[in-house]
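Shown next as structure tokens: one chain only, the form predicted alone.
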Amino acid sequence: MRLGARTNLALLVLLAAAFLTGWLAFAFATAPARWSLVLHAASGVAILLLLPWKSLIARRGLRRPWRGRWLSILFGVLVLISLAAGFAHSTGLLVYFGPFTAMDFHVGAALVAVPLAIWHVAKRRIRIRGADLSRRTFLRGALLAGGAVAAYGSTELVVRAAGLPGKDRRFTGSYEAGSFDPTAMPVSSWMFDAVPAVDASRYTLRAGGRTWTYDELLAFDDRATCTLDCTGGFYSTQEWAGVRIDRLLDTTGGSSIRVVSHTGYDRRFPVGEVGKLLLATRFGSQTLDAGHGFPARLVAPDRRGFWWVKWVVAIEVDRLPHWLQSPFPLQ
């Protein structure tokens, strides 16, 4: 296999690995996220190590005009933006950029790059022969992988030795923000879920075969200290107060619990988690504000922030299994 073909194949595998491990890390707020992020970061470092060889290939390609070259250039630029934003976030050198976070640019650029990557692979196919899968190719791949892991480990040591903000990242890669201080806790929503204006005097919750008013929910004082770990790159630990979901529902015969927002956003949970879920009306010593889910939001321990449904208007027991939904919300 020629050097260019080997390089392109390695980059394709590494880009796929980086994408899959990144999304896997998004799915967990527990230990699996750490191992996934190590593989994710190592994949990114390996891509950087291959850039000198890829630049030679790209320069040769730019000398030959061909249809779609600007899409290939855009694809390369998006990959570089995603890598740079990931580096900025992991070291803490640039966590916020105006109203956005480095993680927003890291993930956003990667998502836009996905259809371009598929187009690029379809347009410029890599032809692999049996002889290409040789022992030498395998050893070179192993050397690249080992070098990437070593380089990533060295980067983490430098971040800690230099006292950069990245040394204080949680195992999910998130930075602490406003813990035990509700006024300092950032406001975030999944994708384009806008903050609605909900009138507490007219608000009702449908749950357990009846309708609950805001004042009725406010009378409950179940408490839980939990960490909301947002995929936007921050985490915040608060004392949440409200009502445990198992006080509102009879789950007999059900397979899942569906929690629905005023905006139509929803998530489905296993029925066995009902005793862990809290419908919060307060955090700290104050009631929720609109940005943080007023009048009521879900607190889902050990789950990433997109599971913590805000502005909850209905909680339903369903016979459908909890896994019968998109792994990540589509709205």
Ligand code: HEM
Second form
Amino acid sequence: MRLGARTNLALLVLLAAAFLTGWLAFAFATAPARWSLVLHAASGVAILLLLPWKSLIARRGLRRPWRGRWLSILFGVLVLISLAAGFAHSTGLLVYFGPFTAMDFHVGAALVAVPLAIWHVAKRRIRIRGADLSRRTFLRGALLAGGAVAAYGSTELVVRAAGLPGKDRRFTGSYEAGSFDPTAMPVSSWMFDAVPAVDASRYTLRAGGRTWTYDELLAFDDRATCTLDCTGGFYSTQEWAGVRIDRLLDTTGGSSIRVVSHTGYDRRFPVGEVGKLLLATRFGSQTLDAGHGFPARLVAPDRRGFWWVKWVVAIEVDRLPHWLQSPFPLQ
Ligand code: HEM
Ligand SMILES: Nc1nc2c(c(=O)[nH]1)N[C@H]1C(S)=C(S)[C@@H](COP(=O)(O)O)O[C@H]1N2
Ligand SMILES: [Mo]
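Having seen the form predicted alone, the form predicted together with this ligand:
Full assembly next; the chain just shown is listed first.
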């Protein structure tokens, strides 16, 4: 196989690895997030290291004018945007960009690139021959992997030595924002959920075979200091107060707990977590505001922000398994 073909194959594998480890990191709010991100960043850096070779290949391809080349260029541009936004986030040089975060661009560009990547590859034949599995190819691959891990390690050292904001990121890569100061806490949604105005005097929560009024919920005073870590790239620790949901529900015989928002957004939890989940009505010493989930929002310790359902109107227990849902919300 020519060097060009091997470079293309390596890029394909690295892009797939970066995509998968990115989502893997989003699935955790605990240590595995860090390990996924080390692999993720190393794959991203390896792509960067291959760009000089890729630009030679691409320049050759562009000399042949064919109709599909604009889609190839768009694909390349999206990968470059994703890479640039990834480094902007990790170094902390540009974390917020208007109403968006660098992470929004990073993941957004990667998502839009997926159909283009499939098309880009489907238009071409990739043949792997015996010679490609030679000792030399293997050594080159090992060199690239080693170089990428070393280069990634050096970027982390540079971030620290230069005192860039990136040195303060959490193990998930997120930046602290507004901790212990509810008014400074960012408001975020998974995709396009708009903040609803819920009237407390007419609000009811459906849970445990009955309904609860807002005042009834306010009367509870269970507390937990927990960190909301949004996949958008920020985290915020607050003192939450409300009611532990095991006081509202009987989970015997059930398999999972479905927490439903006024907007229809929902997440399902294993019943074993019932003692950890808090339905918060307050943070700091104030009641929730609309943006943060008024009248009541879920606090899900050790889970990423997208599990912290806001504007909760129902909590149901049923026999469906908790894994019978999309791993990431679809709304
Ligand atoms: C085209 C595919 C992708 C490429 C090439 C890529 C590459 C990168 C690079 C180069 C970085 C900076 C690494 C560093 O030096 O710290 C980064 C950071 C990051 N990426 Fe990606 N990425 C891709 C897709 C994704 C996706 C789909 C997700 C999530 C669903 C994701 C999540 C993250 C996160 C959370 C960070 C921050 C890591 C940290 O600050 O420690 N990436 N990515
Ligand atoms: N109903 C509903 N709840 C939601 C979301 C949403 O889009 N709709 N977004 C989730 C995400 S991704 C995060 S990070 C947190 C953000 O909470 P905050 O706005 O209080 O910071 O809410 C979660 N709860
Ligand atoms: Mo989020």
